[in-house]
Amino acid sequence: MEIAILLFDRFTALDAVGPYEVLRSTPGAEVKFTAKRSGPVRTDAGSLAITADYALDTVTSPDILVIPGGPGQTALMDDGEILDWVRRVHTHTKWTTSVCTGSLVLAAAGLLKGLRATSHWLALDQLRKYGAEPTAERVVIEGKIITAAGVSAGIDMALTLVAREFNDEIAQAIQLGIEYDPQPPFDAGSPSKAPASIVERLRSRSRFILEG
């Protein structure tokens, strides 16, 4: 089970590492962190780098593709080399997935036209520009494409994928192994639950608003 996780400058760490922690535990898993060029790739904070051991041209037919999000996703949407690779790889995958604004990369590649999809709540409206039908659901399955909402939702997406590809028992065993039992101190993890002042604070600072 070859699993390609695409890295790019200024990706969000948990978008990639959350699914990695789940998927690496699947039977026969071979995870390949992949980027345009092999070597360390910096996250959006700049204080962390993950090494991409594989360049794009060395990963041609993975079983699973994971595209994380992060501020660097904007540049990817105009990057012909990346978009062509995503399209080619998608023809071979059993599952093509995204986390957070990684779904905008799938959309820019033309893979979400006419499909329901999710993303970070601040980016949902951007999906419509590419012919997708945005939804605020945490995980959305459309055929072999699975999109996840913001950041931490990548863990839910990966567990959902494992249950579909293998079975519920394996997915539950992985969930227990990583002790994924969310009990946050605040019920503020979505714009429908968070205080209005907090929602507005984040919305006013959103790069999607600032970029127009």
Contents of the next structure:
Number of protein chains: 2
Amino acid sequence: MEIAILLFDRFTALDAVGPYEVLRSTPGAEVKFTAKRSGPVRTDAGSLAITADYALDTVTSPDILVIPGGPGQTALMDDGEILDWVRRVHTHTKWTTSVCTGSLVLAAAGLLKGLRATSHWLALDQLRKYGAEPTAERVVIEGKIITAAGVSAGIDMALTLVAREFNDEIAQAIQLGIEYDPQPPFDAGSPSKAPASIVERLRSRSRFILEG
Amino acid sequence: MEIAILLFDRFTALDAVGPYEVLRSTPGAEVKFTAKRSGPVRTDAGSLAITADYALDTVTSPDILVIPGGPGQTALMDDGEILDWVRRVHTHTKWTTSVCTGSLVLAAAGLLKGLRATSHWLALDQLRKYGAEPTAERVVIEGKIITAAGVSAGIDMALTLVAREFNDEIAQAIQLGIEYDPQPPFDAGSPSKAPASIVERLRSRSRFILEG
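Given the form predicted on its own above, I would also like to look at the protein as it appears in the form predicted together with a further copy of the same chain.
Shown next: the complete complex, the earlier chain at its head.
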């Protein structure tokens, strides 16, 4: 099972590493961190670099594609080489997935037309521009395409994928292995639950307001 | 606020990246991925490498220290250079933290004697050898030392730390930013909740049985 995780300048680390930590433990998993050029790729904050061991043209038919989000997704949406690669490998995948604003890259590649999809809550409305139906759920499955909400939702997405592709027992064993028994100290992880003042503060600073 | 995250061969990626994704967004955060030598450091699965931009001797007084776990922690526990560094920087930190089996490194450095502490559920008993009191809680705070349970617990630990060091609003804003509203598809993330057969399967394969 070949798993390609796309890296790009200014990606968000947890978007990529959440699914990685789940998918790497599936039977026969071979994970390939992939970018335009091989070598270290820096996150949004700049202080973390993950090595892309594979350049785009060396990964042609992954079984699973994971596209993380992050501020760099904006540039990716205008990058013909990336969008062509996404469209091409999508014809081979068993599962094409995104985390956070990675769904906007799938949308820009034309893969979400007429489909329900999710994204980071601040970016959800953007999906409509590309013919997708924004859906404020944590994990949205449409055929072989799975989109996840913001950042940490990639863990839930990957466990859901493992249960579908393999079985519940393998997904549960992986969940227990990563001791994923979440106990956040606050219940502030979605705009419907966080204090309104905090929701508004994040909304007022969002890059999606500037980008329209 | 200088944040040192220790990397070592065969660390577990999510142990490091969970806290990173939370702590990097705190006011004035400067994250330094640190290892014996600077350069890429490979995870347990080998398919992911994070770059250590800093060698041990260049990081002398971080405000926050994060020690992730992973199979490589065993070698670390016999590594005098690492243990000396941990003891030395601990005298400067505001917070010394671990995720998963990273707590065994703190224990081996002699920092957990007489203290309650947690670890990955499969490793919890090992803490007793070093004079710590194993505590099956997700996040355990003892003065300025915070230990977290397995892998994904680092996210909860880091949010708890942010609330203590800064305030609840900053922790909640970060939680909302990473949309940490967990919805795992199963309730199998701890040995008290997972099916007994899966708990036993993981226990029978555990490296801690071999290591005694």
